[in-house]
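Take a look at this single chain, the form predicted alone, given in structure tokens.
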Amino acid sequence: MRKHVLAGGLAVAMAALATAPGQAQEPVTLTYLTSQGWSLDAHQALAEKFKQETGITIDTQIVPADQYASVLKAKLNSGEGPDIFGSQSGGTEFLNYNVEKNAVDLSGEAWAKLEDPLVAAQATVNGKLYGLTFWDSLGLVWVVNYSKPIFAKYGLTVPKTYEDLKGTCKTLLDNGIQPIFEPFSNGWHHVLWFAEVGPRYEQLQPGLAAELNANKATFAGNEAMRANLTQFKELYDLGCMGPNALSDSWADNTKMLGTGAAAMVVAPLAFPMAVKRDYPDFNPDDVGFFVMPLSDNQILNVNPAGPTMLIYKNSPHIAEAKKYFDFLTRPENIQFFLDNAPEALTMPFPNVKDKFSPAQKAFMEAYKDNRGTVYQTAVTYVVPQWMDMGKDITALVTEAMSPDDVLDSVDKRRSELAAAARDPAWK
């Protein structure tokens, strides 16, 4: 297995599995182009295991997140796409990459009948399945992870409104504790506070996502969205995100909670296990969870979409790529991934042993009847402009843009993306 980073980025080290090799086929290398953060150590371990079993090498090429879409589109448009490429499922990015033209229909594969229908639906276009979402969408739901010991020490309770959150932050600041770790420098994380709260926008204006997708509504002028951005900026201005938020990096996420440097981090539900991995003495049970309460949100933000692998239609190795997908979706390999990925709690396939802790199960159970789909999945032309939204929200907190400017900018890019996709709703 080979792995390298294009245009810089993160190199992930992993140890080769001691698996007895099977009958080696002719030497074939499958190139797999993916965005930074979508290829975990467990993926790499399975790629090595696949090579030992089949002789087929997976050459994982990782592109920084802010460059990935342009790099992939350039390759697809040139007719020289990688054998396998990654894409966020959920419709918009599939449109962006024209998967009906560029990807192989996988509807007839045996594993396609086993994948969770909600997850498979996000990788389906016009009734055809184009991708394998070998990812934990549920366990990676983004929520506020908070330090129970810190909250207990200062008599704090879980915030249920924006004013509650602001009051919590002020108490922590008064006691010399950074309330929230919010890293801006990677360009993507701070956008979560806006897009993941989509279910609240939908609650306040039922049918809004459908109206946005039909070009019958806009982000501009939406009071809940304006409130979200206004409140986010206020938290920043108050110092709730620390003195170095603009230069902080997501790479320090486990350190901030694991060492008690910050009381709260927006992270996946599985985040306590990642902290435990990096800080062995850390107790995952010391972490609690609550939904992001901007715009007074109290709806759990779920996303059945996730990083998805597609096979390039013009690849000379379609059969080998399908064999790799078959390998990944064997029950023992699904369980291997789950057991070896601290970030994952479950997988969208049957008969897997999940890793939900009692606290995580209780949290999910509390929201079983109060969930909604995040707007990067529910609304078209949001995901492709994610990094641009990150730049706009950075401009917001640095006084270069207003909340209304940000919403106008989102609408403008949506129109441009819709025009490029020849979306009939924008004619």
Given for the second form:
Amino acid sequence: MRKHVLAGGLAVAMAALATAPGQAQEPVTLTYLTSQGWSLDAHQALAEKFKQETGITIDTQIVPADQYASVLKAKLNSGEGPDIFGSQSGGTEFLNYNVEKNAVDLSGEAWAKLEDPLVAAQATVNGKLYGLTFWDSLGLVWVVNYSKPIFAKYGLTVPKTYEDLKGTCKTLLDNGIQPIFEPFSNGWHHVLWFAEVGPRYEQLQPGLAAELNANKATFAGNEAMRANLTQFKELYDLGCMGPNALSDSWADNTKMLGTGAAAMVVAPLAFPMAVKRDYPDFNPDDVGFFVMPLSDNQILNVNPAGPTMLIYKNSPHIAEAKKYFDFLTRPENIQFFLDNAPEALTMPFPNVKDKFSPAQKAFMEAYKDNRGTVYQTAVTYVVPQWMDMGKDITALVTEAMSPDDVLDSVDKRRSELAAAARDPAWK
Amino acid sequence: MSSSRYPVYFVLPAIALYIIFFIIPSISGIAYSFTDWSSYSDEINYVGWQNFQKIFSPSERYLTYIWNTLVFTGLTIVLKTVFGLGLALLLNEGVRRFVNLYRVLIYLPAILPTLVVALIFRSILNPATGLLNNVLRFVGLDALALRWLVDPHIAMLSVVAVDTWKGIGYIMVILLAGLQTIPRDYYEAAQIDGANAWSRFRYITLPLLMPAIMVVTVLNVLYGLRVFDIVYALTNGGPGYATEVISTEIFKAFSKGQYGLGTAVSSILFVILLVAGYFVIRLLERDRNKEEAS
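Could you output the structure for the form predicted together with the partner chain, given that the previous block was the form predicted alone?
Every component of the complex follows; first up is the chain already shown.
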């Protein structure tokens, strides 16, 4: 009751302020809170274009990835959210930020009808669209990018099983080359090796994701998952990820492949172009691709979810934020983004000119009938604990946890999240 | 002076403010620790000791976090007090020139924002590119070029070292002020009696400095047990969970929307602080009384 009185009082005060006569229009600044890696240079350039056109400033506040969820949740929970905030799409991450309570329903926006349905579905909760995924979530598949010249020099072929990968690493190590660049310090990248291999777990146990979501199966005891973690640790122990993996940062990704300091990096398919941007002499055709072969995986991992922008429900600038989304989704601005973001190959909107190279097209074509959805999207309550899983896997490689401990830990956090969300499957 | 000059009800506004802003929030915080209050639901249910059972369950890591906090507190108390006292003694007696400059330089880290200090040290302590390891390698001490913040065996010690570096100036200033209140006559009399430097320190400086040492110990205990920012910014509790402390866990519980659990961990920290603070003061008071009696 007291809350209602207070809220009512505030609303009256705000309305009185808004309707006060003779007040000059203040220039509007929209605060946009996002995680490191989700705001590309092309996003910033578009924000600048938007400012020139409308006078509305987009104040992008970038938070390190390992602290992002905590910072955003603290802001949302204290009722002081930013005007616009970023979140991975996919039901459970949206649940983490309680978007039905905290975000504006955007189903009625003009661009909502144009967005790719597969992508829009990931930003939809109970039939309402809550976010704009201004990101290449269709062409952005995380695969092992490898240096063709280094592989050719040592007579290496594309590894198709874990044993192949281990052999490749050993050959490279024997020749003084760091096989894999794996940055642990950001807290999120090394989890990809586990969650992106989800289609393989599904292949070995069909229907596993559905069973996990219905609380009829657990991560603990799953042989393929245990094998994945055991193999990952073995690669770390062998030195395949270099001596400083725990302090390596994702910010150095292009440097590692661009300078030949490492032979392999798990990165999006568009990664070679990003390397070329930073190292103009680099030839993108020198990069080849293969899927992460842990647990002997040979299925392409697809993730229709991606970084998504949402409008905070209590923002005083909802209209301006919607205007910004309208601006971004104009065809010329979508194409501008695509042309200026080396990381993007296509966009989830119609009539864009994609940038797949012949090699990328061939790679995607090869896996056309052999693909599956990654587990952070297929399985509930995985994305909200992504950074915790990162800590677990770091604890695994530093001998503080065993593979079984990690899997138990994932199950435990899923149960907690499900219980907090009053998920009927967990009752 | 009559104690009844002012009527008792004059104190009521102050008591009311204290109750509203300190007592009620503290008690309601403890009350919430017995609920399942979370950001996912508006419903709040009484769950008894469930949150505390979870915290003290051997399958959870909370006991490790409590242990880490105690290790951090213990080490920082000893290091800051010993080095702070050493520097205070040097500046009080040993150094004659540029004393004020040294005081400022030693105090400087205390006024730097913790986040800035953490960012600088993250760079200095980077095992591959950091200044410290590069210097060590340059002088041929490759074996000492460790993985300071990412080796779980030494990460906590690195955090303690950085925190000591930052906090030492503050402690030094308090101890220096304490040293300056000791009359020089005592030292002169002791010297005439043939007391050497150690005896003068042991039987004059230390007993007369006890009030200042008590203050810094209480401050260090309270700071150490509540430590958050330096750990959060340096390692974020990692690698894995190696440097996780109570306050980082409280922050994580709150940011995950697990308010009930967060307040339960806070309540435990509150009890630890209360008990630790009480015993530290009692212990030091007793020592002082003993010194005075003798």
